[in-house]
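The data below hold one chain only, encoded as structure tokens and taken in the form predicted on its own.
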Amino acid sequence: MLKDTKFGQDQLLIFDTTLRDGEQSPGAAMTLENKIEIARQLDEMGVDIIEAGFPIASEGDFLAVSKISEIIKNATVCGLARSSIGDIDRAGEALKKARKARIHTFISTSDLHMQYKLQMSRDQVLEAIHKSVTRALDYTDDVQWSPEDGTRTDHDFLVLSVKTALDAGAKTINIPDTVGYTAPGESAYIINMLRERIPEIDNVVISTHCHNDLGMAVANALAAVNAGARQVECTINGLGERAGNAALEEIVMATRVRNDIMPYKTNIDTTKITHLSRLVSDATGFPIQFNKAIVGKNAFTHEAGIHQDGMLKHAGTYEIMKPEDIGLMESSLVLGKHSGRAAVRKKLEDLGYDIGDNRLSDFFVKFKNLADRKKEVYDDDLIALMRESTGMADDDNLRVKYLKVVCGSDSPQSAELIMDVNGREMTAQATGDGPVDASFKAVTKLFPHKAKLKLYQVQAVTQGTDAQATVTVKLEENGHLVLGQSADTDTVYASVKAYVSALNNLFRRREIKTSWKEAP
């Protein structure tokens, strides 16, 4: 039997790391607008400790774990340190506003990240422990310690170095599964093998962080939570470097639909999961794979005649969770031209968005221009335009103001357009390979720059031939990452709108740099 540890048997923390780690994958950059946004979120849903960042790492990261650190009520908000006095420093500087602050440090614990990555001997390492620990408690009294690549690592040298953290002070013991190398069975063995040699262990929290290398980082979370483990680290959409993280949605339902087997409890909203979800698919420009468990587009769709027979009869024969459990509703047609304004801010508070009376104006104009466009409005319509609402249109340095293209069998196809640049109406005519490639190239012309085009993705939100289409552009600009979004039932229009939003935050990145560069 196991031992109870001093957190409680039953409590599960919830340490949630898109922002750090979900920011790793690669493509996956986001905003400071975005971080702060999904933050809020994170903080509202009731997730415990969000890492908000590795503030050494960029000019951006440092900024993001400030801001968001100033705006969060109730959760742990948390910054990434190495072991080195600099790294935890610059943590506790961006921490410094944090109602509650943690600084996270580590240091590759296992014989092939010492001899190849940090060329440093075993004792070395543990010296620098001992002293990356201590002085993170210069800034909190909440310090947790991770070996990275801890399930690779010799258990005897494990041992000693968690040893040493714990003498140090450390509060959260993590054990990272770096590479996602372990398996069920060896994660649940790893924890009870600490928790029987190093008893002090159960006076502080003892958490768990895997990756998806093999597909098993959730049961793999799992398992260390029923060997002891009471706080998860994990990511919306299991977002993450490689194969991701475990994904929060699904440890969360988890064990909120298994809690017979699995008898822990968070302090999580999951009616709020499908609006996160989203969010984050739409700030990192990442879509959600149709059938991905909890916040696919098939988790709870049912096609097989069986099944639907079944369904008919009772939900339960094929669904384990409500639909509403996670925030997604289960009519899709209720609104129309006729529809008011009163009818459209409680459909979209329905969807999880909060809208204020101006906001609301703004989009309600779109909603009607939609509408008289579209026989039906679905919520993914509406989920669509409030995607495209949420830029930054008072701030835009670009604006489109009209398009017209030609395009057909005979080639080549051409674009004219008229923009609004820094205030000045400008038209430009461009031919292309197609209409999207002569419109972009005649946003080109109007405004010169050097950023390349790294991706252009486009999803129809909806069913039919006037389904309105959601345009994802990516550019990159002196190695930096912007996205740009936009929806629209005309896709080439929709597509320069996408590609002008992220121009638009090349700006507002030069200006995040300025800020920081200026900042005391």
Given for the second form:
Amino acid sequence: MLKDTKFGQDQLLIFDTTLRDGEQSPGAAMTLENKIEIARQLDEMGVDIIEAGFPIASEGDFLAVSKISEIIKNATVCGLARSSIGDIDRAGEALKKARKARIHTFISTSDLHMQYKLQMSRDQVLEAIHKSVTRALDYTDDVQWSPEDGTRTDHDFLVLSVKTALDAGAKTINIPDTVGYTAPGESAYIINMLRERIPEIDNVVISTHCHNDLGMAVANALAAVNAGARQVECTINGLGERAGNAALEEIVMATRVRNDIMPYKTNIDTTKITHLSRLVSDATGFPIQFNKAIVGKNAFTHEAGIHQDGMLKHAGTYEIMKPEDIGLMESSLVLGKHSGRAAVRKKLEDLGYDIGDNRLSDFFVKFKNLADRKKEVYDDDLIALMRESTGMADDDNLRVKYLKVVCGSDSPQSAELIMDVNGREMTAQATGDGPVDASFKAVTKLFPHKAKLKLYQVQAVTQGTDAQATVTVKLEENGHLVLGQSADTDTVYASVKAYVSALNNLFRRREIKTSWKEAP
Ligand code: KIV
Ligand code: ZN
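Alt. form predicted together with ligand KIV, vs. the form predicted on its own above:
Full complex below, order starting with the chain above.
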């Protein structure tokens, strides 16, 4: 048995990288407002470190890290940087206003990466490690270093690289399984090996960063923790490149439910998990898999008769944690057209939405509108409506006023649309290959643009033919993605509103970009 790390026996630091590694996943780009809101909620949930972005990567990332640095009260805000001086200076600049700032610098150390990606020798890499950590220390004494592709790195060279980073002054050593290649036994072995061969590593925090390509990210991360890692890098919903990163909610709930065999403490308020999970899903447009551990729609649903029978006798028979532990409030209250404001407010609170009186009034109008068309309004309907309200803003340039489509077996289908465009009411008609195509063409006639449609996704919110459809639209302009979402019992109308919402976000993005450029 190895000795305890200096950092302590049982405290596990949660390092969230939803806004950096998570956002790197193709199609997951988030708006600045979304990122700020997610960072705020992560801070409230008790995350220890928020990796807010990769400042050199884009103006958007720089701005996100700067703004998040300004507003976060408790967590350490971290910016990622390769080993070049330019990257580190940019990260240092973005983190200037953070109460607690960390620079996370990395370089590949596997032979494969060094030869083909970096085209650098081992000696050159060691020199870059020393220089990058030293440079980062000019901005903050909280410097984290990572050997990219660490789990596929030759062990002797990994030891040499880690020693170099430690000598230069790194305070956290993170071991990434960049390509999701390792397995629990090996993950633990690497941490043990480093602790045996570099005793001074126990004076700093050892961290683990696992990808899920073989479906083992959480198991690998927990194996590393059992071997002495005291920081876990993870993302909400397991968001991340390819198959994603280790899921925060799984790591946290696993250590909580099986604290008998994983006796670690985190600072996470687990009741905030459901809300954050929905927030990230909304912001990225990535739906949560129904059977996803902890946060999937079915994670607490018992359908089989034998399970239901057991549950009625004692919930513990088939439930290892309670829905309320993750902030999933069960309530028998189903709303309908006779429900009042108080019932709607209570339901929203149960679902984790705390809205003020003004927003409640607007929301209530939308709720009544829906309840007139739909006999029963379920939790998921309210969540969809809430998403839609969040996506709309007073400063929207485009507003849909009226839509009529003609569809059926005879083509082409047609659409007639009335829209407010910068305060002017305008009408357009278009035909297309189906009602959605026709309607989108009508929108483009009224607001010509060059943005490319990258995603058009429709999801039924509940069961039944009167179910609302949530539509997600992603557009790309000059390499930047924007998202629009809307819900309605009329799928075509929801589609047009989602499209228009994405166009409004495009407007906002252009404004942000311009103002950022003008800043000194
Ligand atoms: O997966 C990885 O190697 C990374 C590093 C930047 C830590 O995300
Ligand atoms: Zn990663």
